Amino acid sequence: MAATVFHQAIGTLQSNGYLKNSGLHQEIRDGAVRLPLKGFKLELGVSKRACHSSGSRNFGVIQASVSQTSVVDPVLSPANKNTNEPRKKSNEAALILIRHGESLWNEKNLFTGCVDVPLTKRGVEEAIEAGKRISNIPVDMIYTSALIRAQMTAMLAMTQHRRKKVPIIIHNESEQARAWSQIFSEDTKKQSIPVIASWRLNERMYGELQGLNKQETADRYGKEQVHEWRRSYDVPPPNGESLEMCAERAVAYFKDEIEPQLLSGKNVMIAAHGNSLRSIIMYLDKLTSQEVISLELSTGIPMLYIFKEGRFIRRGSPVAPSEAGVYAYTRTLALYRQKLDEMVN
């Protein structure tokens, strides 16, 4: 029976043409996803500048105590007729990228930055349809920013997910939190899934464009300044960050926090911004930094990438929960998709 699903879905791919190596640009709605694939080894050290807001939000890392999953979830792996005999572990994992729905603030073309503004209704449909996209996914550890717009879509994406676990934001901060926050049920725990939020996922920060509207901005500066402030690699605006100063802390952070977990077996999704995910896939495509400022990430997209023998393999971005191709670029995509609607039949 798997092997049915997974050469049926392998035909879908074929006939929409999605295993062909074509590489750089990806229609997505009313915007696109450039990718271009050149060699480039980027190495990034811990950002001195970045937006950290001590006051809110402020959550550490994991506990050891999670339980460890991979790829195939174990409440739906078939039982090991040997009780004595390990389970094995899947040698790929499965890494999502979500930009946060429309804010309040994208509604009102002002600039954002670490301004801690939460999602419009259409960003919360933005959310809730990602969440769709990706229902059939595996997804054991969310990583998101500490500001609410990326916890809101992460959170709501997830009520769209078939395996039903529930995202706990992990609380880190004080010996109070830790305490507080604790879960007694071992059962509870296996049916939740982490969730752990850090500044240096933020959106880079904007300085003293913050707040005002990009039009004004551009009609007071010129047009050529604030897209020299907006669209170059190493360019901060006045007192904020560039995107090569955001890309120290977030590729920083991916490289010592996430990638472990991937490679653990771990199944991650990142909500985040629009420029610390350009970070994130300039180090996971190997761009260079001019290929990365003709990036483009729209709000609510999932993106898929499969982490496997050390390589990241870009998927794209899942059309629909029905869609048969994209959980075929694995055989333990089809068969965790092919356990999901056992359950449910």
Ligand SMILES: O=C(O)[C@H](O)COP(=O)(O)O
Given for the second form:
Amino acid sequence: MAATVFHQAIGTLQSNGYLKNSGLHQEIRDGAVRLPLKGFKLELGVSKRACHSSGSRNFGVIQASVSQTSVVDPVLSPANKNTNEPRKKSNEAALILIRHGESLWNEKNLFTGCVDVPLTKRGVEEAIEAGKRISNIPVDMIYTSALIRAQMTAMLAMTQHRRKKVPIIIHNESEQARAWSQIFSEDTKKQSIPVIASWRLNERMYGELQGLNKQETADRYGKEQVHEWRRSYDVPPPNGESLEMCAERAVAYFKDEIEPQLLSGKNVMIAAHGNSLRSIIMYLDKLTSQEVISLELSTGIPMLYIFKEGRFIRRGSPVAPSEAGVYAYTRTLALYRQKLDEMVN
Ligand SMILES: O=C(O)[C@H](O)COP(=O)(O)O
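Right, the form predicted on its own is done, so what does the form predicted together with this ligand look like?
Expanding to the full complex; the earlier chain stays at the top.
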């Protein structure tokens, strides 16, 4: 028997077929969002009320109605509460991606790349809001770029987490740094989350565009040229990195360092940048170099993936800490949240 599990707005359909405000601008082909979950049926409807406002690129609010057809989640099913069957060990892990909050150069509309600029007040608020949205999702390891805007975002987001573990930056840069940052209590270690920073998650190096105003650069070199520098896959800006070059180091880092953690069941958060995350999403979602061109990420919006049986399942962007869509299908996440609730009550 089919039972509707949740029904909610998941974003705004744009003319280019992507969903805005879902964190990830999710692709819709032939009116259907790909939702790779067995046993669930996704029905989409476009709310006419919000359709096609003139001068806007928004083409309507997408409503998703997800029906469970055959799979029953053991956590959500009271009938399974008293079963004596041993629970299968779950081999899934959560992966959260966050683009840093607004930086002082985002605000000034300057090409930033690898220049190390902090967050604005609004960026700080975005990071805190992102933290609220993921405050019920387990985080065992945090990866950030070497840049302060990503590190601020990760740290501020974690101030909102209900588990209250302490994120601690790991200093492996020298023998002395390692020795001087040791922790001598196993209990304290258990209450902390290692934060690993790597330049390989940095924003793409924008070459000689760094520090230039985006609008002035478009006025000077032409809109098309600047669009090509910003969004083509393999054309680098003058003396900078193309998205392809950025992907070479960011995706290699993801595969070498982060994927093994997910495979071992660790829940991971990555705080990074527009282009390093676009390249990682290209890998996770198997986008072509053509498809990635229209992928845009908003600042400070967390995106959730579930890593299960070697596959990445995109779960979109949690809009609220207790959003049903996040917990409805994932026994591990539902159990984690239940434990948090019990800890508080
Ligand atoms: O580095 C920058 O300027 C931005 O963070 C990303 O810029 P883009 O959207 O122009 O690639």
